[in-house]
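What follows is a single chain, given as C-alpha cells, in the form predicted alone.
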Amino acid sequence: MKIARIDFGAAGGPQVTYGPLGEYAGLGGRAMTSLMVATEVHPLAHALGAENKLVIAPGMLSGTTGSMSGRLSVGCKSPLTGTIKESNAGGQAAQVLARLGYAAVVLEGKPLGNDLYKIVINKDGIQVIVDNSLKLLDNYPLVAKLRTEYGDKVAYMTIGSAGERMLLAASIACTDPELRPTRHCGRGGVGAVMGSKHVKAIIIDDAGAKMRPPKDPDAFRDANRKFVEGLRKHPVTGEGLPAYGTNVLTNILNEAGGYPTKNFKSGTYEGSSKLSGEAQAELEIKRGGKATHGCHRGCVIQCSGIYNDKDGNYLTKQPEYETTWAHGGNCGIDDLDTVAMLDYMDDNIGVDTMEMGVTIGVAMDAGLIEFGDKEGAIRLVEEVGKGTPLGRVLGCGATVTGKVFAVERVPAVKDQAMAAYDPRAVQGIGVTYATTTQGADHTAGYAVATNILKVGGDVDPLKTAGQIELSRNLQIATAAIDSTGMCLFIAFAIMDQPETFQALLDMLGSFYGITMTGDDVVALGKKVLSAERDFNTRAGFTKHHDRLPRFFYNEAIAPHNQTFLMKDEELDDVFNW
C-alpha cells in the first residue's frame, strides 16, 4: 500500500508523487484521515485555503473479501465547522481504490486560474487532467457524462454544483454499484473542500487489479464466515434493517418521544406513520422498487432500497431514516414522494440531506415558508442548486441561515446541524452531540443504540445516569470501526455478540498477520480521538464549545416535558479516560 499526493499548487500545474505509508503505516479510514490531518493541516488554516488538505482512505479490510469492509473515509479541516473532520460513505470507491494500492490519496495546494480537473486512476497511476466540460454540471448527468468516456467498470466520486460553489453543506458522492452517485460523504462540508482544489470528479478504474491477500487466508475466511453468521441472526442487522432499511427507527423514535418535529419544537409528530419505514418499504414494492438493496459489493446487510416515483420510474435511492426525518417531520412534511424528491434532489446537487432538511426547518422557522409547505421545501432547494443569493445562504447550512434570518432555534453543535434524535428525550445522543470532535453527529457515538434499542445494554434514555461512559465507549469504538472500512451498523451485532466481535478481531489479525484484541480496537479509538482533540484544541476550540445549544437546557419537549439534563462539568468528563 502507498500514499498519493497531488499538489495543486505546484509550478507548472498539478503533480503526482507516490510514497511509502511511514508514519502511517498500519492505518486506514478514519485513523489515516484524521492522523494525517493532524499532523500535517495548520489547525488554524482557511478550510477552503492552499494550506487545507483532503484525505481520501479506504479502511484497513477495504479491498479484501471481507464483508461490509467498502466504507470510505474523507477528511480535511471542516469549512462547516472549523473542527477536524471525517465523513464518509458506501459505495464502490474505497474497495477499488484499496485494491489498486491506496492507502491514502491526497489533495493538496490550490491550483490558480479557473480550470476545473477531472482524477483518473487506475493501475498505472494517476493522470490529473483538464475538463472545464464539466462545469457546474450536477452528479446524475455528470456520473452519466463521465460514463459515455470511463464506462461502467469504475466508480465515480463526483462533486455537484454545491461543491463547485464551495458552499459549507456540500458533499462527495460516491458511485453505489449501479452507477448512481447516491452515496455522500456527507457532513461537515467535504465537497467545498473539493471544490477549492478544482476537482470535479476522481475516476478510479480497479481493472487488473485483484483483491487484497490476507497474510492466513485459511483464518481470514473462517473469521469472515462467522462474522457473517452473526450479522445475519441479530435482530437489527438480520431482520429490521434489511426489511424496512433505517427507516425502520421512524416510529420507534415517535413511540419514544424523541422524533423531533418542526424544528426541534415536539418529540412527537402526528404523521409519522406515512413516513415510516414500514410504509416505505410497501410503497417501494408496490411501485417496482426494492426495499433492500446493498450500497457496495459485499454488503450482507442490506439496508438500502430503491424509489420509484408513482409512474414506476427510478427516483433516487430508498431515503434513510434522517434524511426522511429532516425533510419530513422536522419540516412539518409526511408525503414520502415529496422526501424522496428533495433526497433525490440533494444526492443531485451535492449537499448534506441532514444539514440541508434542518436548514429548511430553520428557514420555516424564520417564516420564509409555512411549515408543511411541500412546493416551497422543493423551492428552497432549486435555489441552492441554482446559486441564487438565497440559495447560496441555504446551502451554507442551518447556522449560517439561522444568523442571516435571526432564529434563536438553530439545532446545531459547533455549526453543523442535529440528525433525527432530540437530546430532550434521548439524553446520551445529547452527551455525543455535545461533545464529538465533529460538530453534532449522531453517528459518532450512537447512544440511541442503548437508550432506545437497547443493544448493549439498557442506559434510560430520560435520565442522567450512565450517559456519559455510554458516549465515551461509544466515541472510542466508533472511531475504531471508521477505521477499519466496516460499516458502522456493524455495531449492533458485536455489541450483543461476544462472538461476532471475536471474529471481526479475528479478521483484522489474519489479514495482517498480528494477534488483535478488544483492547488494541480502544486503543485504536482513543489515538485517533486524541488526535482530533489535539486539532481541535489548537483550532480554538475549548470545553465551552462542547455544549448543546441554550434552548435545549431552556425548553421543555413534549410528551416527557424535560430538558437536557447534563451538567456541564459531566460533559467536560467524557474524555477524562
Second form
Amino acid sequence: MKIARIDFGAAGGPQVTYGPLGEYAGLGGRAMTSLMVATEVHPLAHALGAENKLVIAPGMLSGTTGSMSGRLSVGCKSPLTGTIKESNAGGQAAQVLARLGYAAVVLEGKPLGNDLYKIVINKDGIQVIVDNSLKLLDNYPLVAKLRTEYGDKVAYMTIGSAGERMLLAASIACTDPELRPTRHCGRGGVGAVMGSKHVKAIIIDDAGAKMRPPKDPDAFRDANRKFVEGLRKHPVTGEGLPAYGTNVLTNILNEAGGYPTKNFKSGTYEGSSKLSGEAQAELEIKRGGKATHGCHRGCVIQCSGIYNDKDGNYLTKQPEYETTWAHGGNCGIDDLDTVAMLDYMDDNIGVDTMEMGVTIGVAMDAGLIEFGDKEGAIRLVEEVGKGTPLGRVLGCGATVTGKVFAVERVPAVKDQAMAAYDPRAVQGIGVTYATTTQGADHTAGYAVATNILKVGGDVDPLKTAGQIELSRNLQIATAAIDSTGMCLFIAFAIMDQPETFQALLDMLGSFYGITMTGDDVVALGKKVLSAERDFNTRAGFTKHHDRLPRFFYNEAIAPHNQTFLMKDEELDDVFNW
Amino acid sequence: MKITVKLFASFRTGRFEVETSDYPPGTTVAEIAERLQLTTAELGIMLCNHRHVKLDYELVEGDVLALFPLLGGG
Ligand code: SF4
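Counterpart to the form predicted alone, namely the form predicted in complex with the partner chain:
Next comes the full complex, and the chain you just saw is listed first.
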C-alpha cells in the first residue's frame, strides 16, 4: 500500500507524488485520516486555505473479500466546526481505491486561478486534468456526464454546486453500485474543502487490480464466514435493518418521547406514523422500488432501499431515518414524498441532509416559512442550489442560519447540527453530542442503542447513571470500527454476540498476520480519539465547548417534562480513561 | 380495564397496528404478549406511556403499550 499526495499549490500546476506509508503503516479509515490531519495540518489553519488537507482513506479491510468492509473515511479540519473531522460514507469508492493500493490519497495546497480539476486514478497512477466544462454541475448531471467518458465500471466521488461554492454544509458524494451519487460523506463540510482545492470529481477505476490478499487466506475466509453468519443471525442486522432500514426508528423514538419535533419543541410528533419505516417500506414496494438495497457490493445487511415517485420512476435512495426526521417531523412535515424530494435535492446539490433539515427547522422558527410548509421547504433548498445570498446562508448550516436570523433555539454543538434524538429524553446521546471530537454527531457514540433499543445492554434513557461510561466506551469502539472500513451497523451484532466480535478480530488478525484482541481494538480507538482531542485543543477548544446549547438545560420537553441533566463535571470525565 | 396496544415492524404481520381492548385488572406485559402469541425471545422494546417497562410490569386503565421486536438503525 502507498500514500499519494497531490499538491495543488505546486508551481506549474498540481503535482502528484507517491510515497510509502511510513509512520502511518497499519492505519486505515478514520485512524489514517485523523492521525494524518492531527500530525500535518496546522490546527489554526483556515479550513478552506492552503494549509488544510483533505485525506481520503479506505478502511483497514477495504478492498478485501471481507464483507461490510467498503466504508470510506474523509478527513480534514472542518470548515463547519473548526474541529478535526472524519466523515464516513458507503458506496463503491473505498473498495476500488484500496484495490489500487492506496491507503490514502491526500489533496494539499491551494490552486491559483479558477480552473476546475478532475482526478483520474487507475492502475497506471493518478492524473489531474483541467475540466472547466463541469463547472456548477450538480451531482446527478455531473455523474451522467462523466459516465459518457469513463463508463460504468468505475467509482465516482463528486461535489455538487454547494461544494464548489464552499458552503459549510457541503458533502462529497460517492456513487453506489448502480452509479447513483447517493452515498455522502455528509458531515462537517468536507465537500467545501474539496471545493477549495478546485477538485470537482475523482474517478477511480480498478480495472486490472486484484482483491487485497490476506496474510492467512484460509483463516480469513473462515473468519469472514463466521462474521457473516453472526450478522445474518442477529435480529437487527439480519431482519430489522434489511426489511425496514434505519427509518424503523421513527416509531420507536416517537413512542419513547425522544423524537425532536418542530425544531426540538416536543418529543412526540402526531404525524410520525406517516413517516415511519413501516410506511416507507410498504410504499417503496408498492411503487416498484426496493426496501432492501446495499450501498456497496459486499454489504450483507443492506439497510438501504430505492424510493420511486408516484409514477414508479426512480426518485432517490431510501431516505435514512435521520433525513426523514430532519426534513420531516423536525419541520412539521409528515409527507414521505416531500422528504424524498428533499433527499434527492440535497444529494444533487451536495449538502448534508441532516444539517439541511435542521437548518430549515431553524429557518421555520425564524418565521421565514411556517412549520409544515412543504413547498416552502423545497423552495428554500432550491435557493441553496441556485447560490442566492439566502441560499448561501442556509447552505452554511443551522448555526450560521440561526445567527443571521436571531434564533435562540439552534440544536447544534460546535456548530454542527444534532441528529434525530432529543438529548433530554435520551441523556446518553446528549453526552455524545456534547463531548465528541466531531461536533454534535450521533454516530460517534451511539448511546441510543443501549438507552432506547436495548441492544448491547440497558441504561435508563431518562437518568444520568451510567451514561458517561457508556458514551466513553462507545466513542472508543466507534473510533476503532471507523478505522476498519466496516459499516458501523455491525456494532448491533458484535455488541450482543461475542463470537461475532471474535470473528471481526480474526478477520483483522488473519489479514495482517497479527494477533488481534479486544484490548488492541480499545487501544486503537483511544489512539484515534487522543489524536483528535489533541488537535482540537491546539485549535482552541476547551471543556467549555463540550456542552449542549443552554435551552436543553432550561426548557423541559414533553412528554417526559425533563431537561438535560448531565453535570458539567460529569461531561468532563468522558475522556478520563 | 381498557388498554391500547400498538404493534410495530414484523409484529404487525397477521396481527394489527393498534387495538384497544378489555383486560382483567393486574394484567402484565408478559400476559399481553402471550395473548398475542409473541415469545419473550422475540420481544425487543417495550414502552408503556413512553417509558421502558419490563415483562412483569402491571398495566393500569388507559395505558398505551407499544411492543417492538429488536430493532436498530442510526
Ligand atoms: S448496512 Fe447500510 S449503510 Fe451499512 S454498508 Fe450496508 S447498506 Fe451501507
